[in-house]
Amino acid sequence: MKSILDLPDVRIKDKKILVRVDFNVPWQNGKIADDLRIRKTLPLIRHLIKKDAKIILISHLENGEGISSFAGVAKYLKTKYIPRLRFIADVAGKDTLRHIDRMRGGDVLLLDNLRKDRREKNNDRKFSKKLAELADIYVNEAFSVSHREHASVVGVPQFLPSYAGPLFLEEVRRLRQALAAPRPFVLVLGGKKLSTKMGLLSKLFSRADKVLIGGAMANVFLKARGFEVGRSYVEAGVSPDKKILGSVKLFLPVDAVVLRGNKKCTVTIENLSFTDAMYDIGPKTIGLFKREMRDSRFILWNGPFGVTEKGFVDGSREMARALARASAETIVGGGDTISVLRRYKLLNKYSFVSTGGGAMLDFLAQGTLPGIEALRSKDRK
């Protein structure tokens, strides 16, 4: 893939440059409750203004709270980190040619979001060629969204000279590295759906030194060796793979917090009775997993290991601890996963964090994306 940064100023300067970024960032009560794909993008951004370029900037937006328009990600950006940005509540109709036509070089415009044309998701080939059409050259700076054949991640590539921002290629650098990671490898997986990493722990199971399983993934494994779940959620329709099943390199919970009454209490997995609910891993499942990580050289996290949203966050909380004091090379991800990061402001405490949920499980499982695919078929032509 060929990198933005590598063109010369003079292909750059006051050339129109269509940026797809991912600022489908988390919001509550009305407000952006973190920023950090917003943050990731600034440095490709800033770079675009200090060489004259006329900066398009378009990306989805869908959260719980209902909000679709980018009014509110405008307003803070421009506050906040780009003073001459523009948004227009408009995607590729006349409202954004009229202002792009007015922009000059370093103009910063964002566009509205993308899924409010359905054609997006359905990566509709005239509705690439009307993205396209908006500018002299295409950057994919949105590697978290890379897993999806949407129109403005593979459609667009198709029709304009296309690179990719230096964000997009340092998650694929460092994810990289889990493919051939230093030796002792932990690979540590928690969450709350087995059939969304299977890929991933298939792939990457017989690399690992040792593999360390917590969340609600892990009752898949626990029912499976015989133990008495409870009410516990399983993931209905999911087997483990035996081999793995009964690797000695697999490590599972070993108590669990569950709630009996109102009260929180911590039971060893031999104890659970068929009323029991389990939320949270437990401190001997924290211990056990902390000595199982002691002496690695690379360790790879994605999935919070308890139910999180309901506020059982101390499993995450230590564990999330734990590798930030590792000598290891730490990777995390997963939104999940870098909400608790957030909340205890562990964020810079690790050697990367991808912005990718999705798309840095499908990239570890089949070493590509779509998005990747996209560049380097531009770049074969």
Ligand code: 3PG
Second form
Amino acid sequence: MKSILDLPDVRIKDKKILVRVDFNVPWQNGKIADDLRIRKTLPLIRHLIKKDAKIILISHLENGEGISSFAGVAKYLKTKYIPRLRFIADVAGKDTLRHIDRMRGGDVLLLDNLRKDRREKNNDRKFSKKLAELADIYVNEAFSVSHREHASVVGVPQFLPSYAGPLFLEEVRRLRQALAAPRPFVLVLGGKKLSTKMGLLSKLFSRADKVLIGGAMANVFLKARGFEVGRSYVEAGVSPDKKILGSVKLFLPVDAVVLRGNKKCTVTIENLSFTDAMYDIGPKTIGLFKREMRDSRFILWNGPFGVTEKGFVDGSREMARALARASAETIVGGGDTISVLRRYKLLNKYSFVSTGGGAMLDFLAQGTLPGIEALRSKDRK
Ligand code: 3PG
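Same protein, different condition: the form predicted on its own was shown, now please give the form predicted together with the named molecule.
Following is the full complex, with the preceding chain placed first.
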């Protein structure tokens, strides 16, 4: 993939550059809860401002709070990071065209939520062409949405000279390390759904020296090993690979935090009763996982270990702290995991924090993404 940073200044100055970013940031009570994805795109935006490009930012926004316009993000960006930013409440319509016509070198426009137009998700060719017609050059700086075959990710590169941004390339470079990780390599997985991590687990299980699994996804394994898991969440219709289930490399929780009445109790896995529900890993499991990580040279972690949104955060916090102290190379990713790191001010304590959730998992499972292939096939032409 070609890097936009390698393009000579004369080919950037006064050019309209369509930059696909991922400003799909988490919101809480009407405020941006975490701006990591925004901050990580600033180096590219500032570079292009300095080179007098006309920058047109495009992104999707789809979150649980029902906020679908970029007006709030634009206000935040303008006040905090990019005073020259202007928001257009339009995607590729007349308003956008009028504003683009008036742009000068160094100006930055943020267009409205791409998903307001359903042709974005449908990867509609005409919509891709319309977006491409807004600019001279396309840059993908949105690794975290590059697992989607959407118009702004895979469609636009068919119509414009296309490049990867520095964050995009850094994500690919760092995550590729996990595919050829130095050993001992420990894979640490949490989260609720095993089904979303099955591909990653199958791909990396043979490469990893140890695989530590916590969170509700571990319950599928515990149940398959014959433990009583009571009322704990067990994903339906998913059965673990027999080889993985029986492997000595696999480490599962040995105790858990449950609620008995309103009281939090720690119970060993073999003593769980049929009325218990596991909400977090217990102290013995934390100790076991820490020991198993101790001599590793590379640790990859995705997914929390407890129901963090209900306050069961001890297991994830202790694991986050242990990884932060590890001398191994540490790569961490996933939206819920990042929320834990932010909460305990640990975000800068790892070798690399990926902005990708689903994109990180898909990349690690498949070794590539539709967004990468779209930029690559451009190179082959
Ligand atoms: C994400 O939050 O993982 C990316 O922004 C992709 O969003 P999506 O899952 O809604 O496509």
